[in-house]
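As a starting point, one isolated chain is supplied in structure tokens, in the form predicted alone.
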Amino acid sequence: MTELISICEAEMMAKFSDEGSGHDWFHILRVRNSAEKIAMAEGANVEITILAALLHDIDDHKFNGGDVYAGPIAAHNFLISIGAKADVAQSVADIVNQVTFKGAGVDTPVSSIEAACVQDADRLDAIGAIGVARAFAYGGSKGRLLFNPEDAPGLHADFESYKSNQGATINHFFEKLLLLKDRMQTATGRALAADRHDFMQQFLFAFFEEWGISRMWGSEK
């Protein structure tokens, strides 16, 4: 493990150890480990991938008033402050800038295989059993309802409408989480996403059945 990675791990552990919305240190650690696994399988630069995975939430727009540029700038400045070369800091900042999901109708292309690995790793942690738990942790932190049968989800056409959305947590599955399997950038990410996607579908069928309805906005079981 390089010194830069060790310093980043210590800093992110200290910064996010008490975070309660599902974006805590353990989320970062899972993304770091998944990103490394994908990078090794896909032939990416492992060090750059790990650094970007560790710093991908350093100043996330969800917690800083919606500023999408704060994270990349913070990642770049932090790396420079601990002795990283300028090209490494810029590569990581570019990746951090490309991780965020911006709405069902918004494409989120990547400029490098390393960015693809980190984006996939972050999205893998948003689906499956852990993804279900994180969705409700985040919804609770924002005071959102679990579910409102009269409030249908929307497939947001732009980032602004996605960011300002205040719908129930169940809506988030249809607005983002169920879409992620088909938006993985790497073959490794797609393979890892398949079982997690299936788990979410099973969870939703059980949730709706226990609620007493047999549909998901018009789709029969």
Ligand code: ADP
Second form
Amino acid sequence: MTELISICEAEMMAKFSDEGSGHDWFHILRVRNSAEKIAMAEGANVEITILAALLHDIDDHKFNGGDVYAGPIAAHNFLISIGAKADVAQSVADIVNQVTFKGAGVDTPVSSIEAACVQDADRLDAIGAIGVARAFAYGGSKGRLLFNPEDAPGLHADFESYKSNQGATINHFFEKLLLLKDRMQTATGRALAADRHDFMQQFLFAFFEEWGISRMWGSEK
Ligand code: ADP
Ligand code: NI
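Given the form predicted alone above, what does the protein look like in the form predicted together with ligand ADP?
The next block holds the full complex; its first chain is the one shown before.
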């Protein structure tokens, strides 16, 4: 492990150890480890991938009033401050800029294999059992309802409408989480997403059944 990686790990652990919306240090650590695994399988630059995974949520638009440029700038400046070369800081900033999901109708292309690895790793942590837990932690932190049968999900055509949406947490599954398996950028990510996707479908099926609704928005098995 390089010194830059150790310093970034220490910084992010200190900054995010008690974050309460599912964007805590352990999210960052899981993304770091998945991204490393995907990078090794895909032949990507492992150091750049790990640095970007560690810094991907350093100043997220969901928690800074909607500024999408703050994250890449903060990642870049932090790396320069700890002695990274300019090209490393720039590559990492470019990746951080390409990770975030922006709505069902918005394409989020990647410009490098390393960005593909980090985007896939972050999205893997949004699905499956951990994805379910994180979605409700996030919804709770924002004061959202679990579910409102009268509030149907919408497939957002642009980032602005996706960002400003205040819907119940169950809607987030239809607006983002169930779409992720088909948007994986790498073969390794796609393979890892399959079981996690199936688990979310089972979860939704049981949730609606317990609520007394047998079918909802395509959640049937
Ligand atoms: P991204 O940058 O793609 O949003 P993050 O790692 O920052 O990825 O966080 C995404 C996670 O935050 C989601 O997968 C989910 O767990 C949570 N989240 C974001 N928006 C919502 C929402 N409206 N309702 C519930 N959870 C949400
Ligand atoms: Ni993340």
